[in-house]
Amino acid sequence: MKLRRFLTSLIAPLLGVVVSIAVTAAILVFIHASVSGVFSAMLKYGTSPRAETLILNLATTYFLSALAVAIGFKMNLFNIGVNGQYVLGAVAAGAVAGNLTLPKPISLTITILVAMIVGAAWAGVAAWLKVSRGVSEVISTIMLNFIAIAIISFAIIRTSVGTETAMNIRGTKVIPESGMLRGSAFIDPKTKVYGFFFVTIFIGLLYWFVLNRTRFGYDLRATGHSASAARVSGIEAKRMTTITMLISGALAGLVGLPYLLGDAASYNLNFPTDWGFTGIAIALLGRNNPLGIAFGALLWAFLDVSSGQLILEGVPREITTIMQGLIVFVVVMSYEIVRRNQIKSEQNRVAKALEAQAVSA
């Protein structure tokens, strides 16, 4: 049974990749582009040392974003507000870190905690609305995304949080080197892998351990499968909803830190604000499993980074967006077909067992 589940979880992503490649190839033929030339150019550049470094850096961000979404999915909570939570966490972390002159370990600890607390607090608003007023977390978190962007724009433009940075772009004060986590250039001598890459590995392992080896993880998964059954067994659904949303928000608060502490050194109005929605797609692709999410993040980052080569081939880089969408669509559809077949098979097995029992009686 375990082998069958493993093969099923492996076949679905592979099928998604194959279908996306086939459809993309058909589109390339339709627009009179060289199929072999496009794919070989993407593969050649995507496996170069500089591109591999960029892929790891981007995958680090995507992985954190997907984990923040995935822990909510485990309990049938749709935290669509990762965008708002991570930008607020990033701007708060940037504002605090820019004013710290402490030793690196202390400065980094404070910065990370600030980002997590702010992200959790913003997700906590949606959690409170859900458990106290019954407001759907989908609606509240989407609205909170827009509110977060407005708050940040006001704070940076109209308050002392923002200062003039390079090229007349307002942002938080530049973070001193004692507060940065730049990483090392162990793949490409000219490009560094974010230091947060290694922190993310630890977070992924911790996520797996908590969900699969602790009572809290069992309660969370049980509530996600059936809130009524979990309530009968003594699990308080509202409490689990609140805690899960807070953890999801805390993870979301970390999403902007790899880029902030590894490269940007300041939060400005050009800071990327769409990584949260990418995390939703990758969480679905990886079935909320940290290992599956890691592979999904790497695949997504590979397509994003290598898409730059499409312009040199005279092909719109939006082709990779089509590939990404097809992969998620096919994978999710495959998982749903398998799930329904498993339910039908289990129902048939139970029916046959009951029939055999009735005959023997």
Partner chain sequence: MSAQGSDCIKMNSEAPAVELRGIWKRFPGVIANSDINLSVTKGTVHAIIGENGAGKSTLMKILYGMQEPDEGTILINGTELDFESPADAIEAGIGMVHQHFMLADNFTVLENIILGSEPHNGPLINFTAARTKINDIAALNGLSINADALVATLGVGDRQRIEILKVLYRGAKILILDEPTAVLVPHEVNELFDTLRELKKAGNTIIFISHKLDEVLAIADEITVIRRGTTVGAVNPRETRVSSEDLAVMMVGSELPTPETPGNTIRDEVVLDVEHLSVISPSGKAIVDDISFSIRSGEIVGIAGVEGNGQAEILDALMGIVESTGTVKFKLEDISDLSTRKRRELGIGFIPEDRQRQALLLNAPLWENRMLGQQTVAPNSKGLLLTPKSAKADTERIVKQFDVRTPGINVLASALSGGNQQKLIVGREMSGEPKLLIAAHPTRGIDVGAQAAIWDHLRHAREAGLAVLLISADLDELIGMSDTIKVLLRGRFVADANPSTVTPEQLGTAMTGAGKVSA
Contents of the next structure:
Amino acid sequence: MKLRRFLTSLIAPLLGVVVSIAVTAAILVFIHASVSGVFSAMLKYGTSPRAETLILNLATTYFLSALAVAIGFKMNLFNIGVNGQYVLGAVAAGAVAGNLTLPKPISLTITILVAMIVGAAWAGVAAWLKVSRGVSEVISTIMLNFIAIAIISFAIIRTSVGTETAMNIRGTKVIPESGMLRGSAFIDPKTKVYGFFFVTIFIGLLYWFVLNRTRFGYDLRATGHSASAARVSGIEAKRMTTITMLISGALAGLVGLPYLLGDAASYNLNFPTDWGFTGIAIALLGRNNPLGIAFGALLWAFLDVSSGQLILEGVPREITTIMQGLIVFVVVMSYEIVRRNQIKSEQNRVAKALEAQAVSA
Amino acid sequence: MSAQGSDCIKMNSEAPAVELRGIWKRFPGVIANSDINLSVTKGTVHAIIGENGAGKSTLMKILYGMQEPDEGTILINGTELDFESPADAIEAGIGMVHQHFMLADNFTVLENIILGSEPHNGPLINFTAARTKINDIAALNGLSINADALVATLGVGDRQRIEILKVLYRGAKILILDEPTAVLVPHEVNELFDTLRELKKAGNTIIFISHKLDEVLAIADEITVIRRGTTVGAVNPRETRVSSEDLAVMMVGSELPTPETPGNTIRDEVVLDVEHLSVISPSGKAIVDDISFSIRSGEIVGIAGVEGNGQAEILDALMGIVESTGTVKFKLEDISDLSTRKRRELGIGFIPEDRQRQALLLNAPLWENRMLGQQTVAPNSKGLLLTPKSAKADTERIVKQFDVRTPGINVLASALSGGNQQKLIVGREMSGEPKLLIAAHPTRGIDVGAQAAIWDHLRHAREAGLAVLLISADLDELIGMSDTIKVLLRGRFVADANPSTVTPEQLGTAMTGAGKVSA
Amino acid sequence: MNITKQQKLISILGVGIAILSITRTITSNGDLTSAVTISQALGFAVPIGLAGLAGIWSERAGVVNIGLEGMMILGTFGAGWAGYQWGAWAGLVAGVVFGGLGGLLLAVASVSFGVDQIIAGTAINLLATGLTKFLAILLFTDAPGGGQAQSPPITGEIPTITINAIADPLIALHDKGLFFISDTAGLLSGLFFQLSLLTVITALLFIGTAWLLWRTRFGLRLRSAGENPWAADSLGVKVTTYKYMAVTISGLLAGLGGAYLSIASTIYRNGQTAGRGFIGLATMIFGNWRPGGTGAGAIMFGYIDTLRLIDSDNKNVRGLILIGALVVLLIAVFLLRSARRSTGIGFALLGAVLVGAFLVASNFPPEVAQVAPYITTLLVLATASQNLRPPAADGAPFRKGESH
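Structure of the form predicted in complex with its partner chain, given the form predicted alone:
What follows is the entire complex, opening with the chain shown before.
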């Protein structure tokens, strides 16, 4: 039954990919582009060493973001606020790291802690509003996202947090080399895989372990399954909400770091601010499971990176954003159908198995 | 009836308001209704009685078009009809007053009543016409209601009247009331009965579903008894004298196992000592009102009471799920301020009322369900880490020992039948040698075999020194299993009963606050 | 004493004007109540208000609509695409239709397939962003005057109404600077000065919504789907159909809001909505899921936006701080007089901080005004939740025949 459950859980994502490829192909035909040309160009570029490196780097970011969303989803807590949490975390980390001249391990530890604490604190506002004032986290985190963006533009434009960095753009002070985690160029000689890639693998394993092998993880999943049963079993809902939101925020705080510490070295106003929404999409694709999320993040990053080549085929690269949107849509719908049928079919199988037992006995 | 001879003859010559012939309904693994036959005379209150799980609800869903029978015919006023949806039933003049009210709290009484069949001028609702019509119907049937009140502000009795008005408003002449008294306090029950008499006077036919014999005898003109999915008899209490004992025998039959706990196993050690326990509702009402009692090792204390008199709140308070005042001592230790988890860790098992909502993770495998509520102790965890291996092994033990019928422990809990789910829960809550078991309706809605098995397990645990607080709507179970019975009414204990001498009838009367019981 | 609705409304208006007037006098900033400001504020309020109204339709039928932003995006795009080719009115229609398609998609996912409404809404936002970016490149890059991320200019315009006979004397009266009278004149003059026909249409849509949802059979049934769909279902109301209609209408309205944005700036640009769909959601909550309150919220947020954007000499935001302080202090007085002491003290402290900030600083960054709508919404949610009455089954999944 376990294996069957695993296999059925693959139906939805596969369906999503197939449908999105089909629709994309139809669009390409419609705009008179070569279907095979486009897909082979994407595959060819996407599997080049340089692109593979870029995909791993981007996937690292996406994975962290999706993990932050997923831990909340696991207990039906919707942290829509990863965006706000990670930009604040990244600015704070950038500002602190830019002013540190310490040995690398110490500097990195401080930077990471700052990012996590700031992310958690911002998520903590939503947690407090929910637990003590009953405000839905969906609405509060959306509002907090906008507030965070305003705080950042204020801090960078109008306070000493921002300075004139290269290219006439204001940003946090450039982080010295001792504070960076650039990683190593082990796939493509000219591009480095972010050092944070390895940190992220560790975080993914930790996430799996905490969720499946610890009491806290059990409490979290139980709350997600049935809040009422969880309460009767002795799980305190408010405490779970607070802790989970804080962990989610702490994870979110890390989202900007792979890029900040691996490449950017300064948080400026060109820093992407919508990775949080990407995280939601990938958490949905990966069904909150770390392995699924890893695949989702790689798929997403592959589409993002390989689409860079499409302009040579005369096709706008944004066609991949349609693919991504479609995948999410088809996947969430088919998950729902699969879920319902799964419950029914398992009930039937159990009834049959029991009948068979009764007959043989 | 004999006083109005001519009327009576006229009535009897008419076709019955409702007639069911040979109704069958099967679900996977269960036969809910088998060969149901019944006939309801126009203008009467017709009671359908049977124990929980006897098949009354299925029958009513069939009659109201919510489910279609596999076999059999339905005749309404002599005409054979096929119901595919409630709309068909409504059209045939049948109305259903659900046990769980179907009302929109943020709507007014009027809006709730007219919804779906609004009087109108063009697209606009004609509120004046609606108000007039509702007031007319209410006056005709002796129901008083303020049509413009917001439902959120109304109590249970008022809500039930709205449900009845909803049905009458749609022109129903045949009203089905599904366990209408389950949620009412006694004076509300009396008001309901007055209403029903008024309704009858106004020419309506009422089908009254219940398992409470005293109520049935008080109101019914005709009675049909259902047992294990089939109709086993029809009685006319207006013509033949019938006692609640007679009905009880018909309802329960003789083949059912009777629960009993032989011998006295009560020891000296007081396991649970409750003093001045109160639970106050958000609106300030005392739902549990200053009660005190204690349970000793090897003792089963039963609480009898009509549902909604504070039983659920007592359990929740003892488990630390709701806020309460007073002291709760477990083996001399004051646990009043402890969390639910701490209480469970001390050795208190809990079988809650609603197993699917409160005791199971339906979409998780059985072995994960085995951990629920005991996730902090062996064999489920060690320190902060789970120990799935030993939890799985222990789940196998429970499955075997408590005869949970399942192909394996990786099956999702939702795939098991209700009885097997309950056996798993009972097995879990009796694991780890609890000192105290708090059990609400441990055998409700499960098959006879499973019921007997659960009673057996309780008996053995009692012999071994388990203290049990038992709440059950099944009075036989309560009398058979308990060493002491306390009667709960409006949040207070109003009487004690001696299970070796008290009858279900006496207990039932005491539950309504009417009679005295020998101590 | 019984206060009728009208009396309550008039006194709130009076107090509001008084607060504006006091602030205008203290800061000697005539912009706060000038015709131009009010006229612009109404313009800014239109898209926000339409998004809020869209939210009302959807949530009154029990479907939480996080996808408003996406539907608005579709509306901006539709207006740009049709607008540059066939004129503003065609753009308007296309924007409405595109938004409606977004609404229909949400209905299919959440009502028919039972996907969690928040997830479905988020998915629509993602899809709409991607789709419009793609289509913009495809359709606008080679169009004359267009670009990769923006449409060619929308031709033609939606007429505005200016009634000089009324506006001019009111403006003159405003310029006299009399306490209360001049401010009332200023506010009124805004209604007769460059009033867009779309603003009028929006106002009519608000009135029409209130009428449809609270006076008609259609409205009662639609709202029953959001209050207790199981009860409605048991009475033969076609809950699924009503939810479909409501969510699609929600999309149409959000699309109209988006179209307005494009047409008002005579061009479609990527990212033009800038989160207005979410602000619309906030105004809906602020307005307690009712058209009146939502409209008021939209005007308030539009007013704040306007003051921020026309702040030539950096004093409007300071004025806003004082207005905010006065409102907060007024609420504090009310709360302290009722039983809610601790919240009242909180408000009093907040008011004191704002007054202090006003006195100490002569100049505030525009970010303060930028976050004001969001902070206001959070404050309302955190302190007035017991006065809010969202539809009881908002967000609950419904399947026909199943109980809950």
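In this text, the rigid core denotes the largest set of C-alpha atoms whose superposition between the two forms falls within 1.5 Å. Numbering follows the first chain given and starts at 1. All values reported here derive from a predicted model rather than from experimental measurement.
Superposition of the core reveals a Cα shift of 2 Å or more for A351 between the two forms.
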